[in-house]
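The chain below stands alone, shown as structure tokens; this is the form predicted on its own.
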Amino acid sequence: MTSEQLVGELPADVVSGDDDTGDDADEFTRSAEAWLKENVPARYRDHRGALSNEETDEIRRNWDRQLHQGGFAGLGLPREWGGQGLGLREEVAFHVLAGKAKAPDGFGRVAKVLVAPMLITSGTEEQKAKYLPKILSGDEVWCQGFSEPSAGSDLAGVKTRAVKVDGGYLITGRKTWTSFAQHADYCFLLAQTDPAAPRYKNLGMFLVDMKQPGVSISDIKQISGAIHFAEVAFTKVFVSDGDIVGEPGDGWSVAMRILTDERGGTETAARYVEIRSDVDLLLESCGDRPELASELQELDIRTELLRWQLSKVVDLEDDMGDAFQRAVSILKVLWSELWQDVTRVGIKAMVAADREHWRYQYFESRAVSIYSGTNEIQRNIISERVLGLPR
């Protein structure tokens, strides 16, 4: 099964607003199509394991200013705020045929997936004209400062703080594993407000610009040897009254609803396709070889699962009941382990065409069950607040 029939299966009655079921949803496919067929950088697709690194990171900027300039940045936002008022359905499509056509990955996801949901459920006003525009344009990037050196999986023990002062807090504290954090603009971060309030009352949702004196930045290159991370120290960072989102102490709800929206849909439906090429080419490759035939078997069924639970994730969207927080809870877990698995299989079985390919994406897959909260977390997630299973 390939990942146009994700597309397909896509019910058709959401991609206009409205519940007409003719052909819009054929026609949000055709244009996205042929949208990307004249639009992805053809350096990109036939050539990225040759480019720089100086030489992708212009790809990726320019691709968000791109996205925005054809119609395809926030396409589930709401249309008062510069989106395209559609929702996951076409979120989850774009991603699958983006996929499919090699596009590159803008530094602007974080922001579209993340800061700019927060701002439009958690934010004020201001907070929505300022930085909603520039977010969609492209001309802002943002990164997420969650994880902490001592903090690890515990993220409501962070130690970064944030002291009153006349007009706002100074910031002080280091961030880890911080995505894109080197070509940032601002920065989404949790800190404590007041160390004395009781766990998960005393933490505060910052929006805090990067490019300020007390920001220092060093990267962490990893082991496929790319970098896409960096750690952060931050030291007496003023940020205004007004860039704090919500309450001082909300910064914990606010958090859980942003984790819910970055182990979601339209994460998975990008990591679908990758891993879809992936059981691909060991299918094409290795495909005859008998000893391999029960793992191929068994990679192939729990690839088109995930296509199968991602499906279902986007069939519950109008509820976003019960039903759809559970169905979304597993999706990380899901799909991380499974591409550890076939990147394994891929190591041990790989022909001499493939190695580099297999080598790289080996090392890349390593993380993936440790970032966006490892999945001994995640499973803790599961069994309390999903199956109700004691502590």
Given for the second form:
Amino acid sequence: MTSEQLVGELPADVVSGDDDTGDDADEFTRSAEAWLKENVPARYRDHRGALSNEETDEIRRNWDRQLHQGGFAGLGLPREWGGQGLGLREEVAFHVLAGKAKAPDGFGRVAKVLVAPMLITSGTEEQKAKYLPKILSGDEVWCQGFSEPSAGSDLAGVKTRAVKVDGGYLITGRKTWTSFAQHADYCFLLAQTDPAAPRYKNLGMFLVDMKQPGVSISDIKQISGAIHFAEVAFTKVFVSDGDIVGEPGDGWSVAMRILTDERGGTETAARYVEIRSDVDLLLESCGDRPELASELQELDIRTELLRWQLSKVVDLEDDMGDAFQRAVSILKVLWSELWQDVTRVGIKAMVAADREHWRYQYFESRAVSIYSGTNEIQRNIISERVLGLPR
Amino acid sequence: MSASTTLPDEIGLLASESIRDMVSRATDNAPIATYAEGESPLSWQSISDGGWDQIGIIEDGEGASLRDLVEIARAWGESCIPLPLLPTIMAKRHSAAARAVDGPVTIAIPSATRTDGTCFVPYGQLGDIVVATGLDAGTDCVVPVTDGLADDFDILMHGVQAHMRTDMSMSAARELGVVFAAEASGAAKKLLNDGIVFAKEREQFGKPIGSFQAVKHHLANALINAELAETAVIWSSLQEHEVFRGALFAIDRSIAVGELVLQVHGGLGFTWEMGLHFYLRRMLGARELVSGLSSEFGGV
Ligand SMILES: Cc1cc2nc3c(=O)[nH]c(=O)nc-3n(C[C@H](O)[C@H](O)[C@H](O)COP(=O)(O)OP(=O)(O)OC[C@H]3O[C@@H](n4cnc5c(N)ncnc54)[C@H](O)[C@@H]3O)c2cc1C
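Switch over from the form predicted on its own to the form predicted in complex with the partner chain, please.
Okay, now the whole complex, with that chain kicking things off.
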């Protein structure tokens, strides 16, 4: 069994299902494919491993600008704010195609997936006008300042303080595990506005300029040896009144609105492609080893079913009912644990030619059950909010 | 062959206790990250002064059993000290030329992820080390490490991938496999303890994370895996069938412990500084070596 047999004409399938939009989607797929073919930097596509960190960073930063010029930035965002006015269907299709075309991952992901939707639903007109154009054009990079040394799973427990001063706030505190901090122009950050207010009502959501005195970034090295996140200390960093999203006590609800957004779908699409390519590598390199046969078959089918699960989510999106909630709620647990199982088999398969690949992937994959809500927290959410079990 | 007891003899018990003491005095129980990339906190001198490098030698039929060596390797595995104690013990056990050497001795081992004819030489980067050419097989000499590529995946093992190879008898190969697995299972035991300590100390939502059932179950599962790993190395050390299968099983259970404990640490677990990965690297490295030994010597 080859993976091709199972996968077939993949992108069209991901977006199949709805007759009315079927043709549009196909046209979208065709144009995206053509554009990617033209625009994915060949250096990155073919020699990714040989590039220096600086070269990779440069390519990734530039990719956000290319997406914008090509009309593929903010696919799911409204047109009036510079997006393409399309839906999850196209977002997912594009991520799959981009992954297959070995496109870089831009630095704009946090901004486009989290900040832009947040500003569109909860921001002021001034905030939208000030930030959205440069998010979409890829000129400004954002990082997410939620986690702190003592507040990870318990996000509502953030201790960073925002103290009211004339015309704004002074932010003091420490954020940690901040991805993209080293590249970021802005950080959207949760801080306590009123320590006396009850839990969930005491936080504000701030848009903080990272390029100012008082912001100090220290690299944190990860288990693979790579440096992809940092600790960020804020010492009396000024934020103007115009850069709070919502009321000073609204931070928690603003955060929850974006965290429960459908970002799960696009992230899953991107991950699906990486997992598919890892499974294909396994099938190619050890598909003929009898002792691995059943394990590989199982991983192969789980990977294919991940794609179908995603198709289900896309098809259910419009009614947003129970079925959609159930289908979408399990995506993170599904893909993260699948990928970890794949990399574990990869490293245990002992294929000499792929040794470094699996060593790296194995360590990288340890993170996916920890970030954006650990899998334990995901299961708490599934059992309590989706299934309604007692807390 | 059926063993009358699963316990080690006095020699294994005493040696493992003493080694544990020696290491904890040397490291002051400091976290592994404090010495992982620098000097060894323990000197080779203190190992040879204690005669620990000779503990595996059998004279007139008397000496440590493989079961005793399992106990020693488990104690050693708890700290990943970057010194070639275990290869030296095994070389001296199976080679007269190695016994004649005062300093450390290592072994060139076929490894499953090297098909280019090279072998993996643990601690081959250390200056004064020599390689035993034959363990109860081939010619019995010691030679310097030939030029090779450093393989720093298991950072504390300072390994080299070189065009050389130690000949070994089937039983020496089996013993080596068991000892590497035992070392990995010792690392698993250490990680489990770290996980328990962390779960009691780290608080979220106003209580220790160890009070959440999900975390409890992770650690209970880690214990189950750590126990199974120990049982599997004992089993492998006391009978001769499917020794490599037992050793690989033990390593896989140890890796499972590492993964669970890393998850329990959350973001911290993913950091270089926290150091859980040093142990995982040791386990994954052991898996490559034992797989290599298994495919060379395991064809039952
Ligand atoms: C690669 C990576 C990138 C990241 N990027 C960012 C970023 O850009 N911005 C940002 O703000 N954060 C980021 N994070 C942080 C991430 O969101 C946190 O690590 C995560 O929320 C867990 O928090 P913690 O690390 O404090 O672990 P803890 O919350 O201390 O958790 C420790 C363990 O306890 C478990 N646990 C905790 N509470 C419960 C409970 N109630 N029930 C059951 N189990 C529980 C956890 O599941 C975990 O196993 C990143 C993390 C990683 C690994």
